[in-house]
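Next up: a single chain in structure tokens, the form predicted alone.
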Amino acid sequence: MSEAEILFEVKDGLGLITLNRPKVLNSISHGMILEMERMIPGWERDPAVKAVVVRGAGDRAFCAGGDVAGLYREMRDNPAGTLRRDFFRDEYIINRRIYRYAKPWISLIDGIDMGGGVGLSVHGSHSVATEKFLFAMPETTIGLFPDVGGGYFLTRLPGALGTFLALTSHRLKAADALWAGIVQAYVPSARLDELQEALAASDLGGADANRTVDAVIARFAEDAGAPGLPAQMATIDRCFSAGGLPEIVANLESDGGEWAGKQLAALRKLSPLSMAITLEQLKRCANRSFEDTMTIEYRMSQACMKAGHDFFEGVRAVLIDKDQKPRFNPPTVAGVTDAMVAAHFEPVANDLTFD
């Protein structure tokens, strides 16, 4: 009998969730999402559960993202299937539950935290990173966009950092993520179990629960080292604050430096359409509520699930055939039209809304 993909346990006042697919870096399946929806609303009401702690199995990843290969296989083998609808809908409902959770939601991130994994961690009350932490929103590499609430949290990062991360899939280690506010503390991997035990031993009941968690984590937090982002922010702001892709490309070209050249090379490998809809997503979500953002992203997701979209070509090239040579359409930034972008934001049948 195979082991469950996600494990739940209530122990010493903590609701413990373990993402349990270490062989695939704990990527999130639809089944895992449904199990979370079955469990965590009850924990929120249960007085025996004072806080939720989320961890990833194995020693490589918290969660590397959603199981997008499954979406590709459904399109290929069962075009009439509903996974491409249900996966995003149910995942975004969980993201919103975490954002609005009435109790501390504590992610102990010991390794890779990307894409859908970020949706499980960044919206909670506390995220703790270790020396193995590695963050990215890499969706544009597969013709998607930074979803799971990316339109909300990326637009609230310093300066143009969110736009830079959303477009380039740039990776951050703990020191830079801490500086940006993506995580709240750095704790060495070897001390995570001790931290969890200290949380269980603390009084987490009542209105001051989050402050109590802050205090416990502070006892274990260490210096993550010097971040590199502060020295880069002037260039990031200058190059990525532009309103459109052609302007961003022009800014990078005119900069002429080594860093700008690396960003240009990264952008030229990505889906032009994906980058364009991502920029529009960030504009539309910058001043919207979390719930409005999730509705916008759900509409975008359903546009991306249509046959022939760059998403399926990106997944094919990166995860299925692994030839790393996606044939995106259109192949250039100049080929992306306003109509192509606007189509990703139209209301859909059975739209995602919240009470």
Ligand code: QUE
Given for the second form:
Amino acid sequence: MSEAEILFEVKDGLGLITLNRPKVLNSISHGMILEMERMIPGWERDPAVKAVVVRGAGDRAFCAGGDVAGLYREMRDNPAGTLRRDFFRDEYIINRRIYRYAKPWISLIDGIDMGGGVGLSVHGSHSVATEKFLFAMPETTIGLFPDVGGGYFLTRLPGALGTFLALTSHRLKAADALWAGIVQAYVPSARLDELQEALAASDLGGADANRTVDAVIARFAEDAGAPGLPAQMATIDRCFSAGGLPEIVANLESDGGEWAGKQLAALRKLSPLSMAITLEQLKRCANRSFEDTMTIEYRMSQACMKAGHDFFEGVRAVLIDKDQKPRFNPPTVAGVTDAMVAAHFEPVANDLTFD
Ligand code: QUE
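Given the form predicted alone, state the structure of the form predicted together with 3,5,7,3',4'-pentahydroxyflavone.
The complete assembly is shown below, putting the previous chain first.
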């Protein structure tokens, strides 16, 4: 029998979740999502579980994202398949459970945390990053959009930072993620086991559980070094606060600096349609509830799963053929029409709603 893709254990008051697909950077399969749905609600009620701790197996990743290669294969081999319908729905239901979880949800992030991995960590009460931490919402690279509640947390970051991260797929290390509030502490990788033991040994019963977790983590927290973002925020705000993608590109061009030039080069490799729908997503999700955000994102996900969408071409180029040369359609920002964008926000037959 093959090893379980996700491990669950209750030990010393902690519910431990290990994402266990290290060969694919612990990317989340539909099976893992369904297993979480089977376990997490029970743990919320179980007095033996005082807090949940999530980690990734292996030494490279917490979680690289959703298993988009699996989605690609299904769409290629079985056009009538249901994975594309159920995967996003069940994933977003878990994201919302984590956001509303009644107990501390603590992610110990010792490596790559991108896309769907961020959806398992950022909505919890505590995220801890190590020297190996690497964050991104990289979906515009593969013709998707920053989902799993990206519309919620990205719109709550300082200034235009969320828009910048969402459009460019830009990566952050621990010091910048800490500055942005994406994680709450920096702890060296070598001390994570000890931190977990200290959490298990602490009194997490009662209403102050989150404060207790804060205090335990603080005992292990170290200086992550100086963040680079503060020096870039003026430019980020000036260039990425514009209402439209052509304006953002024009702002970067007229900036003329080295940093702006790098961002322009990055944007040119990404899906123009993805960037346009992402900008609209952030506009529509700003100041909305978590649940409203997930309803919007579910509609978007289903539009991205239609045949011929940039999603297939992006996954093909990045994860299947690995030529890194996607031929997106339309190929330029100027080619994206309002109607193309609007089609991603129409209600779907099985809209995702919460009661
Ligand atoms: C954008 C993404 C993902 C990505 C690359 C992107 C993503 C994802 C993976 C990934 C990486 C390694 C694996 C794997 C998947 O890459 O969501 O199975 O082994 O899961 O540019 O959104």
